[in-house]
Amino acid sequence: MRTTEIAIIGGGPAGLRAAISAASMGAKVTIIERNENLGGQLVKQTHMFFGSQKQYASTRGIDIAEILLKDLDKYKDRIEIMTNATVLSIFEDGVISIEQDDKYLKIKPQSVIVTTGASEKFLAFPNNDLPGIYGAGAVQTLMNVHGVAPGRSVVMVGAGNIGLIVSYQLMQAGIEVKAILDASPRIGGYLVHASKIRRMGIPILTSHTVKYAHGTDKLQKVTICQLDEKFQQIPGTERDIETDVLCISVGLSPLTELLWQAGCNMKYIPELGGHVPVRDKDLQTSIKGVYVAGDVAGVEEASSAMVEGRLAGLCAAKALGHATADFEELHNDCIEQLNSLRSGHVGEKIRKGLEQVAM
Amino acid sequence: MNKTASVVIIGGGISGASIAYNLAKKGVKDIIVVEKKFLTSGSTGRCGAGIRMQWGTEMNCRLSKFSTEFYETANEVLEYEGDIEFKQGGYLIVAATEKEDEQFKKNVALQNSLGIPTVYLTPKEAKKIIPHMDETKIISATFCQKDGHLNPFHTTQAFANAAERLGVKFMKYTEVTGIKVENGKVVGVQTDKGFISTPVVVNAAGGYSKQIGEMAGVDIPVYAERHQILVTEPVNQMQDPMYMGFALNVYIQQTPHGSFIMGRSGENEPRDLRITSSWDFTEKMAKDACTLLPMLKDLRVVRQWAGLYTMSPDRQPIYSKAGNVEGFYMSTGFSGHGFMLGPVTGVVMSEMILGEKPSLPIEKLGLDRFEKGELLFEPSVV
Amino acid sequence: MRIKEHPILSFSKGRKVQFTFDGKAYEGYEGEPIAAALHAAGVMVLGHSHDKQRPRGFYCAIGNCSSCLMVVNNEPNVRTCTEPLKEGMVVETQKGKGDLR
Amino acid sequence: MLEKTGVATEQDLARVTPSKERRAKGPVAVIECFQRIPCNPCQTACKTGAIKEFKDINDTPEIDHDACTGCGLCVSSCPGLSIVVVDETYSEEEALVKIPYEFLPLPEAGSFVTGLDREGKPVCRAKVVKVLNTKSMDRTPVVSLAVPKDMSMTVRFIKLNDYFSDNTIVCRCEELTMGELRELIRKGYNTVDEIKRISRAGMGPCQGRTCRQLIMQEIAAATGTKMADLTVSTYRPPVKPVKLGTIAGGEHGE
């Protein structure tokens, strides 16, 4: 059977930080990436980052993509890259399975490093399965990625950081926003992504939900409604607005099937977007040898997975015997950023999140 | 809260669900059915749920032939509102040694004596019957249309219902701690949500039967095999028949919702509780349907888990009472057949709790058969 | 319908290839997913649910949901959504669950 | 008032509302029909006698309720559609309620729909139970609903589209509704493992992708559980669906 030291599953911010700081510190490492191609959904990120420098501020996701592919290839003797390659389980005895261009393999690592990220949460509402709704995710890729309109029109339900930013990008696009729509009295995502919006006339409505799809083979029209504080529909309010895609973004939850698989602990947070593993402080979950970052250990920004991805690296190459004299210096500084992400009003949720998953 | 009940039976599967149903229908009142978590979340809602008649010693042919018949008429004789899905597609069993096809000879004269239909066939005439298969992998075959595979979910449920709407009680989500007995004799049931005081203890908990034997100081000669299966996506009908081979160690058939489930045993497989998941059983029993059932190969697995056979010494079922312990019954040991005996365990259950003459001669499957050396073996399964 | 321009965003393509649907003859660009040439295509509906025969169109774009199985060359059940798109190609809506073939 | 908005009030119904002693015995007609008009064919329709015969037949129906059998052959015969039959014995939660029902598409049995009050509100959710439209009733279907029991005064007409959102499909692969759901959780199934095995929901090709969560989610609102304390179902390989020739054909064994 293959085998390597430390197997990161999946390719994207938090990975490919894990990979590169894993390497650095001279352990071997396999990244398994389900995708053509490395980046995960920084491939389709065209506005900037916040954060700090060395989260690389205000540069796009798509370039800091870019940015981390060239970080890896100075250690490309101790990285084998796997793409087009989704692993399928994680067994009772540590191996790993992976279906890579249809094919099948096994590969037993010391180490494991899961990275796979979030999916898109779903909205129950009538004819929610309608061709034309569709996940902002899916949104992004079509629109980014494929270079294809999803639609003429778009009624975005969600204005948190996703639904305000795929909102930006359908416009830029050349595809008419109608309105932003969110069940709760506030706008939750950044209010600069928030301004940008506004600016350019569309509507953000909050205290709305969408109450009914419209169309008969494809979206023709949703009926939107105001609810009340306790985000109950209001009688009344309804209205139509026509157009021929809806685009649901209400949030994020983690990957964690293969967590799951593995028998770690898990624990449901709903501030971290769902149920995500316990772990310690070197994101190590209950079970020895496998660790977290991203996504998948709690939703949050880019910018902290790819800190965490690196902390996660460092500690696993560390647990394997490869010591360099400047780790707790590069530890230190990993927990220093992530503190300072997570600080101040809007980190506020996260910290919360994590208080309950601290090992 | 402490309670009190007639019969407590220990186990919310299709044993333990049909046992209920059969006392409750004889009049008893007070039953009470214990479940760890909620109906079929055991061995029931994790087996392939095949029924067959094909067998290769008389007592098996006759238990399930008792229950196939019922099966044919269960939505109406239990009176549910759903469907338990049963298709009668048959089962293809297929001999692949000169051996098995030795037995098979001898498999259907007695299966015939005993007026169940199977033929014997040829590979070209099996291949008719599943026009995918590779022939050439098997010396030959028997058949029987009646044979058939149910929803082991709704078949369960339908027995509960009707047995709820005679008066049993389920309590689901509560574990069984400990049996309490005095002098010789069964007097209660300790659970996590308090006492029942029963002088009768139905042992129907399947893979933890052993457990729970040894609660009330009764031994029973059985042990727990983890089994591991798999479904696919489904795909429209192509297959009605089970494939079944013995040495060839498979089982695969389509379900009537079109998905395929298949499954075989392990070499290795942990005899404890474990029901986690191995690489191994992914890997041979994709091998095996690819070549068995080459058209197979474009059929993408969805999930793969396992569940627990709990196996006797001869593979067959242990249908008693504990000779040290007065109220003790058990109805265990299916070996992974426990769910087309459903029907059948619990008319025979129910009758020898109420000292009636039994309906079948379940004599031999009493516990006492270890002891006296009376085994009877099962040449036909997986 | 393609993004003609975009601020942000260049987008390399394969090479033009040709492929049916449903019999029609179709273009789109070698390696694109399936359903992202149907779509610039205007084709929205890849089919209708087994059962209640709800039209469907894809939906997560990554080959998680079920709303984008097709038969591609005789192939039933594929997830249109991620397949990449080749030459030739013969992709139809499936009928009902799908036949192995 | 009833002049103006052409919805009754409360005073015009107490006419004509049955007696809850009355109601609680079994199947009764209800005429809503308060003006005087020359109109008699529900009286023709009543096999019984309930209805009393028309002086003139400008005459509002009288009827007298413990005579009434329910039968409903008034129903479809009331060409101002003003006759309903409420049944409160239907079942321990709900009442039957049959209305006429003149338009298209009619409504399917087993189907949820929104129940409308005498404003065309939307009051409840109601599921049909069975769609009645022989040759003698003319082009005026009846539609049986079942509706909770504190709507059987209530509901008086439907709208195909299920504003409580019950057609609303929760599970894509195995197209299991909202409404669907529901029931199952009524029926106890509260874990979504066993929502799992007695529905398919989450076997399916997306593995439960789309549907779990939703499930959480309307079991925890259904019996009031946080999310935190639901049982979770177990994930299990593989986390793709995956050819069984890709995996016979890859690298097997240590």
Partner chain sequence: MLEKTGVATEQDLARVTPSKERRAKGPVAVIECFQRIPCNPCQTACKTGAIKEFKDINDTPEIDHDACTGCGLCVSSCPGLSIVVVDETYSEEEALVKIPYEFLPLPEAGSFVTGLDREGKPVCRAKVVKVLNTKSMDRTPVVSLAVPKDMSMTVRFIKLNDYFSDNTIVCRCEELTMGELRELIRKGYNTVDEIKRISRAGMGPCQGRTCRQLIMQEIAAATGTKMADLTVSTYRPPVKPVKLGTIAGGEHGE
The other form holds:
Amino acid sequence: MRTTEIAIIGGGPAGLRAAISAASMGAKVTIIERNENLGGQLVKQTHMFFGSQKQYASTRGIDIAEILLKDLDKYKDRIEIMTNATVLSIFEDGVISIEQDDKYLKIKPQSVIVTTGASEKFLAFPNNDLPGIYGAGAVQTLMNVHGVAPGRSVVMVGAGNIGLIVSYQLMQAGIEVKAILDASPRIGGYLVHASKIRRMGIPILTSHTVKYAHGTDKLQKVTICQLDEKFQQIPGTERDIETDVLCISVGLSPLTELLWQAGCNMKYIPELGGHVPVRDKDLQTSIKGVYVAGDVAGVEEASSAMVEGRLAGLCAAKALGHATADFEELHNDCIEQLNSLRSGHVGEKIRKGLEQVAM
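Rather than the form predicted in complex with the partner chain that you just supplied, could I have the structure of the form predicted on its own?
For this one, just the chain is written down, with no partner chains and no other molecules.
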């Protein structure tokens, strides 16, 4: 059986930052990533980030991925990378089982940082399985990773940040965005994103949803309708929009299966996207030696995920005896960055959710 000091499950923004942070403290780290390449959602994000210089403001997600990979390379003597590797289980004794290249492996770490991210939520409506109906992440992968247009025209469902950003990227790729729908009476994303969309002449229809998808072997049109204040469909408000792509961007759900399996204390917190683990200020769960960071701990922006990854890496390394003289300074800096990212009206929902999972 292989061993390591810290196993990091997930090689996205939180996982990469956790690995860099822990290795910089002197810990031996193993990154376990199910995909062929590291970077997670960053490799499909062509938009520039907000925040501060520490959070890579004005840098595109794809470029942030490259920066993190270069930082990772500085500690290659302490970091083992396993790609095309899917974690199957975390046993009671802390052993992790993995499937890689049709082989079954086991690793015994001293600590685990779970950074598995989140999966896209979907909507229930007739014919929602027609070809041409995608999640926003799938559309980003097609366009920004593989250079493939998903179709000729798109109706977007969801006016949060992801829905607005992907709509703008679709327009940049020369694809017609016919409308953006949102069930909420208000736009959920940043107004700076919504303003760019509206300047392009794209209608953003709040209090609207998809009622029906039409087509035989592929999507041909959708029927939309208005919603009342109780989110019930209003009869007589239906209208059809011809389109060959319907893109669903209605939120994310934390991928917490491994945390349930490990026996972590979990709570259902709608503000954080669903069931998430209870954790302390160092992001350690109710199971000693099991830490979390990123969307698996509660759905936020990638900037917060990277800061949480850094914090979890620092704390996991320190708990194993890799304390450095500047640990408190680094720790406090992470806390200050997270407080800043979660400040104001925009972070109110996140703050409310985090209050409910603090140990």
